[in-house]
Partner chain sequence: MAQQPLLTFTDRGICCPEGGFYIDPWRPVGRALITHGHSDHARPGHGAYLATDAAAPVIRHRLGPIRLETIGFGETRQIGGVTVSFHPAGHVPGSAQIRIERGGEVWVVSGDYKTEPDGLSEPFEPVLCHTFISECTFGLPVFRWAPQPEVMARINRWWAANAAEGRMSILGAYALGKAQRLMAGLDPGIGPLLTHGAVEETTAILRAQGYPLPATTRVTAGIDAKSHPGALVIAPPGAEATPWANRFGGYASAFVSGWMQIRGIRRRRGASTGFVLSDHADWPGLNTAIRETGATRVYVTHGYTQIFRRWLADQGYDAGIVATEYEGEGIEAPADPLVEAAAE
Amino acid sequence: MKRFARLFAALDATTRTSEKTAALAAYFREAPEEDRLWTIALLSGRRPKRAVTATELAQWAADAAGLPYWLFEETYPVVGDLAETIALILPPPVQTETRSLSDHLTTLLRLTGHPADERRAAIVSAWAGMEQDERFLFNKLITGGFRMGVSQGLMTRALAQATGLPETELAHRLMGDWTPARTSYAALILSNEGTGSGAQPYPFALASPLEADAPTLGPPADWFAEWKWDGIRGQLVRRRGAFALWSRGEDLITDRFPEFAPLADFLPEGTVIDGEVLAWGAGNPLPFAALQTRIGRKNVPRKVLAEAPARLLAYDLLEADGNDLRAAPFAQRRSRLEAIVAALPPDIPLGLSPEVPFTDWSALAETRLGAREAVAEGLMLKRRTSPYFTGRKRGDWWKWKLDPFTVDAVMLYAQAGHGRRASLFTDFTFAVRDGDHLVPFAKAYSGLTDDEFAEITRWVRQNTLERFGPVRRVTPELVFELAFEGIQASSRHKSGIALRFPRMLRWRRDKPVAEIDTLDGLKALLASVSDRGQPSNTGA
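May I see the structure of the chain on its own, in the form predicted on its own?
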């Protein structure tokens, strides 16, 4: 655990990618294989299930520190982070232990479902042998809040440096449904057994936002355009008797979309397709809100299946006849994809993402303005000669999205952030006018600079009206312009609406509360959502 804590400190001390990569590569060369495997798992989102609730952890820490629980509750909002609060209040270690990262995580896994007294004894015993920095990380692992500020791509690059294996090959090996409990470092990283076998997906290729003018990309004939669909990105794998649908987050979602099961009988052996899962009705995609009724469900009721049937629109062909096609030009992969889809029965819920033909950039710009009528977010642009790369590689794939919707709202509540922003108020609840009242309708925590957050934090402390644990109700004076990608009805919110991907565009110092937008305006925007999807106007 001490070695892992030193790695965390080294990564937290720098913003330079080269230094982070070097620190990780050194760790992967020197750490025990069990710790390497767990570190890879943690950095690729495979965290252990929570064995302890936050309330239990706080109570046990207060008892271990000899503090009344009410005092712990007063301390926590000041620090702003549960793991850090516990690490700060615990007494110095009474013993020196050398237990490894894998030892501690294996213990946490074993504790799941055990009686509270047994779990408490194990956690308190672990705290007693740790220094403060180790306790902080241990607490983060317990609560599920562990973050290291390292992308999976950077981790893979460091692993490639440490092992001498190709980065693209390692990225593929790390995909799929594996956990440290079911494999070893040697089997996952050093063996060829898992690569390309069974239902393992490939790393997804990602597009970059197009910020320059489209004509700067060069001749239109070099580019392929299609709609940027608003669904769930997925890979459909039919290989060696296995059939699976993977989300971009590496979740196995096959059982959530049973309508795709017949594809196992019609897709050729050794086929991997990249595409977008959409809710589908009357020959057209439905708004993302319809698909949301199926997200997170392990068992999909017949009613939901009938109201939001799914269809996969295929973007790309990554494997055919068991051969990896990712290095081939996009135009060639697309041609082979078209042949596979054309051979499927017409009632199969898989189709091509249609090409949006164009001969000049100005005409394509006009077409893009109709994206919402197509229930899309904008356009995707792909260079016809491009390979299917790993991760985000600027230059070959671009997403040309529409401008977001916007609304002016006032801040009602503020809450401190986490990690390096634990001392700042960064999470805000916003309201719009409803007659003489202010109605909360959205939360946002991104979009402003650190300097702006620091200024707002000072203002919040001077203008707090009430406290509810870590949340503060403030004087409704600060107005912000919020951006969002979509709007839908919601029975869970007092306002009756929910926004998709809300974030702060700017602090409207020039605007008084009397001039913020109204709930009626948002409801009118919601009402303009037709069967075709999002409305054509761009403001609330």
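For the form predicted in complex with its partner chain instead of the form predicted on its own, what are the coordinates?
Only a single chain is listed, so you will not see partners or other molecules.
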């Protein structure tokens, strides 16, 4: 734990990416392999299940420090962080121990579900052997909401430096549903047998929003256009006898969409397809709301299957005959994809995402305005020579959305509603990313169904980090797409911007917090709108 605390201190002391990468790479070279594995897991969002609730932790800490609980409750808002409050009030360690990060974490895993007395004894004795900085991290690992200011990309780079393996290869190895309990550092990183199933997906290539005028992209012939579908981005993997559908959040969603099961028999061995899962009716995509009835359900009732059958529209081919095609040009991948799709039986729910042909940009801009009729969000533009890159890389793939006024944000605070909804948490404060920080920038309280609010209310109760009167700060985990009518500069707000009529468009269960929008993105949008708050670049 001491080594991990030193790593954290080094990462915390700098904002320079190169220094962070170097500190992390050194850790990956020197730490015991089990600790490396756990650190990779933590930095890629694979937290251990919560063995102890925040309230239990607070009560045990107050007792251990000999303080009344009310005093703990009064102190916590001043510090603003539960893990830190506990680390600061505990009496100095009796005798420091040298237990490793993985030792502490496996102990925590083992404690889950045990009687409170047992868990309490284990936690209190762990505290007694740790210095303040170790306690802080230990508490953070228990309470969740742990942020080290390291993106998965940065971690992968550091791991590449430490191992000498290529970054893209490592990114691929780190995908999937592995956990530190079920694999080892050697198996996952060095020999890539981590998942056991061999069905892990490739890192998704992501498009950037088109902010410039389309003609600046160059000759139309260099570009491929298709609709930007409003569904769930997914990756279908048929490899070594396994068959899996992954969401962009790296969740395995194979069982949620039984329609695709026959594909396991018809797709050739060693095929990986990137596409969009849509609800489908009468030869057309249904609005996202229809698909929403499918998300969050482990078992899909017959009725839902009939009303909102799913179809995968294929965008790209990442692997064929077991060969990684990601470095090949898009045009080549696309034509091989067309051949594979053409060979499938007609009743299989997998089709091509059709090309939207165009010869000049103004005509395409015209076509884009018809996106709503096509039940799409806008257009996607892909350079015909582009590789399938890892993550977001500006220049090759652009999303040209119809409505620029949406933003993906994470919920930071929740407050109960009024009247009929007084028993539900319905008023939320949202944040976007600013470097390593989350900056609150908007409040919204409408746009979801009562069922969704009820589900979120249960979640808020279990994920409260802190209370300010009626307001609860929650683990920043739930991502929502907000729509709004205008944006303006505001010195009154921390974020420097204010939105007009923000509302929740939908709950993005498929989107990880790491991928929400940035403050810079909003500022760029602000810069691009005229003083009336209207977009100046619509229609190109």
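Computed from a predicted structure; not experimentally measured. What we label the rigid core is the largest C-alpha set whose atoms superpose within 1.5 Å from one form to the other. Positions refer to the first chain, counted from 1.
- Taking the rigid core as fixed, one finds a CA shift for residue 156 smaller than 2 Å between the two forms.
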